[in-house]
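In C-alpha cells, the next block holds one chain alone, the form predicted alone.
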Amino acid sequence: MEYKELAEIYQSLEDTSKRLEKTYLISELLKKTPSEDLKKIVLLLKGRVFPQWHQKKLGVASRLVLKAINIATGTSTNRIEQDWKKTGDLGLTAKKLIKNKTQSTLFFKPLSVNKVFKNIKALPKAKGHGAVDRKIKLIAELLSSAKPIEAKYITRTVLEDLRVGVGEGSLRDAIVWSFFGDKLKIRYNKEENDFDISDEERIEYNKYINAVQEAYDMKNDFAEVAKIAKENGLEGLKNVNLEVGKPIKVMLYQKAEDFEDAFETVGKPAALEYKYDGFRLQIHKNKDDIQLFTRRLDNVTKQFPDVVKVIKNNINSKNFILDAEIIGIDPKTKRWLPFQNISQRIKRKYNIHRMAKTIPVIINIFDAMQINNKNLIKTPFSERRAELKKITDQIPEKIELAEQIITDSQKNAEDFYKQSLGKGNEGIMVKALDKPYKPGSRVGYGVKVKPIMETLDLVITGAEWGQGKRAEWLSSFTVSCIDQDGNFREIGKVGTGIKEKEAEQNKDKNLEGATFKQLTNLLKPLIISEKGKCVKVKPKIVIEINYEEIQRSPTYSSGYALRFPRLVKLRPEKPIEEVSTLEQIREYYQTQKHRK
C-alpha cells in the first residue's frame, strides 16, 4: 500500500472536527487495507509504530529532524529554522521545502507504508557511537523520496505530534463499520454527518461495539483488535484474553461530593479503602518472570528489585495481573512519605539498591485482573478481593492488602475517612461490591472521597521564554485537558507555585512542586515549534493544578479558563490519556458552590 493514500486520509482527518466523519474516513481506509498492512495502518493512524504499552519510544528531537530536512532538500538549516518559526509546524515546513525540491525532480519512487513504518520503527534501535547520524539518515531517506503531503506527516509522526485527532472512540467504531458494516447495514450520510439506524439495529450494533471495546480492554492495542476483527470476526473478539506481560489500562475513579453521593453512586453496602498517596503499580507474573508497570505503562521492574523479591516470596500464584499502590516509608520514623519522594525511584537508573534502602516501600494490593490463569475482569469486586486474600501472605510494612471495611453506615464511613487522613492518606475509595473491573474508564463502579476541591491533572502544551533573570527558563506554561476524541484543549496558563531555586529538603522530605529550571529541562527536548518567545511542546509533562474557580472563556479552546491556577506537583506517573477530561471540567464548572 502506498503511503500517499494514508497521507491523504491524514489530511482529510485533519480538515474535519466531526467525529462521525472521522469514523467514516478511517473505516473506508481499513476496508481497503491489505491484511499484511492492517496493524501498521492502525498504529500509524495514532501516530505510532509501537503499541502504547511498548517500552521502545522514538524520542526524536526537533533539531535532529531539522537536520534530516536539510539533507533531503539541500536547504540550509538557518532557512529551515526561519520557515519553521513562521509556520510553527515543522511538518508544514517539510512539506513546503519538499514541494520546492520536487519541481526540479523528474522521478520519485513511491513510498510504501511498509517502508515508512520500517524506517521509523528502526529509530530507537540506533544506539551508541554514530546513533544520531544513523537516525538522521533513516529520516532523510524517507523525506528524500516523499511527496510534499507525505513529508508533512512523516515529520509529524517522527516527532510524535500527528495532529489529526483520531480518538479511541473513532477508531473503535471504525473497526465495527469496516468489518461488520455490511452485516449491520450501516448507512453513513456524509451531508448530514449522521448514520441511519433503527432501534432494533442499534441493539445489534452495540453488541459489536461492546465486543471491540472489551477486546481492546484486554489487548490495549487497536492494531491487534482490528486484525482479529477482520480475520476471526465476532467470535474471535469474544475469545480475546488478557496476556501477562502486556499491561492494560487501569480502572479510574471519579470524585464523589460527599458520602451520600458516594453511596448513591456505588450502592450499599460498599467497600471502603484507604486512598494512598503513592504511585499506581500494575504487577505481572508468569512463572518466575515478574514485571512492574506504572500508570503510564512504563516498565520499572529494574528500578524496584525489592518489590520483585517481596512479590515473588509472598504471592502464591503461578501467574497474575494485580493492581497496587506503592508507598514510600521513612526508614527512621516509619512514617509514610508523599508521592514526590518515591517518584525519585521511578526515574532512577543507577545505585538502585542503595535507593531501595534509602526509600523502602510498602506494596498495598487492592485489586486483581487475573489470578492462576483465571481472567477476573468480569468478576464482582468482592470475589476479586477474596481471591487476593487467598494468595497473599501479608507482612506489615512490606506487602499488605489495602486497608478495607465494608459498611452501609455513613457514620462508619466518616470515621474510616478520618482514620485514613490521620495516617497521611489523600482520602478514601468507595467501591461497589458487585461490579466488574473496567479498564481505563470512570464508570461509577468506584469513587474517591477527598477533603479538598478536586485538583486537575493537566498536560503542558506550551510555554514562553522568560525575561530578565528568567531569560534562560521557560515560564507561563499553557496547560490543557483532553476531549473525548483525544484532542488536547487549552484551559489556561500557570506560572505560580513554581520555585526559582531548588528547594532544600525539609525534615519531612517534601519534594512537591517544581522549579522553572526543572520544568525547562523537562520541556526543552519536547519543543516542536517556536514563534518569538512562545513555544509549543509535545504533550508529555503532566502537572497537578489547584485553582480558585473555573470560568467560561472564549480565549481557550476548551471554552473554559482557570482562575488563579497554581502548580501543586509534577505527576510523572500519570499517562497523558488520563489527564482531566473536558467533560470533567464541565461537571466541575456546573457543581461549583455558587452555582448549586
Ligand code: AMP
Given for the second form:
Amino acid sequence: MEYKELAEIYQSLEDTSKRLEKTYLISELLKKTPSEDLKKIVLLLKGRVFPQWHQKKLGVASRLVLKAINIATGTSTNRIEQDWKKTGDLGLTAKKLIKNKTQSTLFFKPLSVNKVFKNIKALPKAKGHGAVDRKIKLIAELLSSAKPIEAKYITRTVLEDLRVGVGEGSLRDAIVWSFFGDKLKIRYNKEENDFDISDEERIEYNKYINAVQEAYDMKNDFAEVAKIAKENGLEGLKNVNLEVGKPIKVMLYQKAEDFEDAFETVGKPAALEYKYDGFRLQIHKNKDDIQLFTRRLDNVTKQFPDVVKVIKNNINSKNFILDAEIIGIDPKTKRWLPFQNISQRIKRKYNIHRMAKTIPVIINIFDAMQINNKNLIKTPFSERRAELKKITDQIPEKIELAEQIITDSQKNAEDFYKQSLGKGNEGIMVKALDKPYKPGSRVGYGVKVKPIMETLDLVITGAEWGQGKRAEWLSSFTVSCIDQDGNFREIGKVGTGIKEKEAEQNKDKNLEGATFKQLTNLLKPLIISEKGKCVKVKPKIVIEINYEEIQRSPTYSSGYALRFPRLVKLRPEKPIEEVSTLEQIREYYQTQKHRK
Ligand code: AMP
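Switching forms now, from the form predicted alone to the form predicted together with this ligand, please provide the structure.
Okay, now the whole complex, with that chain kicking things off.
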C-alpha cells in the first residue's frame, strides 16, 4: 500500500473534529488495507510503530529531524529553523520545503507504508558510535522520496507528535465498521454525519463493539485485534486471552464525594481497602520469569530485585498477573514513606541493590487478573481476592494483601477511613464485590475517597520564558486535559506553587513540588516550537494541580479555566493518556455548582 493513501487520511482526520466521521474515515481505510499492511496501518494511525504495551520509544530530537529535512531538501538549517518558528510545527515546515523542491522528485518511486514503517522502526535500534548519523539517514531517506503531505506526517510520526486525533473509541468502532459493517448493515450518512441503526440492530452492534473492546483489554494492541477481527471474526475475538509478560492497562478508579456517594456507586456491602501512597506495580510471572511493570507499562524488573525475590518465594502459582501497590518503608523507624522517596528507585540504573537496602518496600497486593492459567478478568472481585489469598504467603512488612474490610455501614467506613489516614495513607478505596476487572477504564467498579478537594492531573503543553531574575527559566506553564478523542485541551496557566530554590524544596520534607529549574530542564528537550517568549512543548510532563474553582472560559480550548491553579507535585509515573479528562472537569464543574 502507498503511504500517500494513509497521509491523505491523516489530513482528513485532522480536518474534522466529528467522531463519527473519523470512525468512518478509518473504517474505509482499514477495509481497503491489504492484510500484510493491516497491523502497520493500525499502529501508524495512532502515530506508533510499537504496540502500546511495548517498551520502546523513538526518542528522536527535533534537531535531528531538522538535519534530515536539510539533507532531503537542501535548505539550510537556519532557514528551516526560521520557518519552523513561524509555523510552530516542523511537520508543516517539512511539507512546505519539500513542495519547494524541484519537480524532478515527482518521478520518484512512491513511498510504501512498509518502507516508512521499517525506517521509523529502525530508529531506536541505532545505538553507539554513529547512531545519530544513522538515524538522520533513515529519516532523510524517507523525506527525500516523500510528497509534501507525506513529509508532514512522517515528520510528526518521527517526533511522536501526530496530532490527528484518533481516540481509542474511534479505532475500536472503526474495526467493527470495517470488518463486520456489511453484516451489521452499518449505514453512515456522510452529509448528516449520522449513523442510522435500529434498536434491534443496536443490540447486535454492541455485541461486536464489546467483543473488540474486550479483545483489546486483553491484548493492549489494536493492531493485533484488527488482524484477528479480519481473519477470525467474532469467534477469534472471543478467544483472545491474556499473555503473561505483556502488560495490560490497569483498572482506574473514580473519585467519590463521600461514603454515601461511594456506596451508591459500588453497591452494598462493599470491600474497603487502604489507599496506599506508593507505586503501582503489575506483576507477571511465567514459570521462573518474573516481570514488573509500572502503570505506564514500563518494565522496572531490574530496579526491584528485592520485590522479584519476595514474589518468587511467597506466591505459589505457576503463572499469574497481579495488581499491587508498593510502598517504601524507613528501615530505622519502620514508618511508611511517601511516594516521592520510592520514585527514586524507579529511575535508578546503578547501585540498585544498595538502594533496595536504604528504601526497602512493602508489597501490597490488591487484585489478580490471572492465576494458574485461569483468566480472572471477568471473575467478580470477591472471588479474585479469595484466589489471591489462597496463593499468597503473607509476611508482615514485606508482602501482604491490601488491608481490607467488608461492610455496608457508613460508620464502619468512616472508622476505617480514619484508621487508614492515621497510618499515613492517602484515603481508602471502596470496591464493588461482584464486579470484573476492567483494564484501562474508570468505570466505577471501585472508587477512591480522599480528604482534599480533587486535584487535577494535567499535562504541560506550553510554557513562557520568565523575566528578570527568572529569564533563564520557563516560568509559566500551560496545562491541558484530554478529550475523548485523545486531543489535549488547554485549561489554564500555572506559575505558582513552584519553588525558586532546591533548598526550599528539600525543606519540604516530603520532596513535593518542583523548582523552576527542574521544570525547565524537563521541558527544554520537549520544545516543539517557539514564538517570542512562548514555547509549545510535546505533551509528556504530567503535574498535579489544585485550584480554587473551575470556571467556564472561552480563552482555553477546553472551554474551562482554573481559578488560582497551583502546582502540587510532579506525577512522573502517570501516562499522559491518563490525565484528567474533559468529562471529569465538566463533572467537577457541575458538582461545584451544586455545592454553591
Ligand atoms: P489515583 O492515582 O488518585 O487515581 O488513585 C488510584 C491509585 O491508587 C491506583 O492507581 C493505585 O496506584 C493506588 N492504590 C493504593 N492502594 C490501592 C488499593 N488498595 N487498591 C487500588 N489502588 C490502590
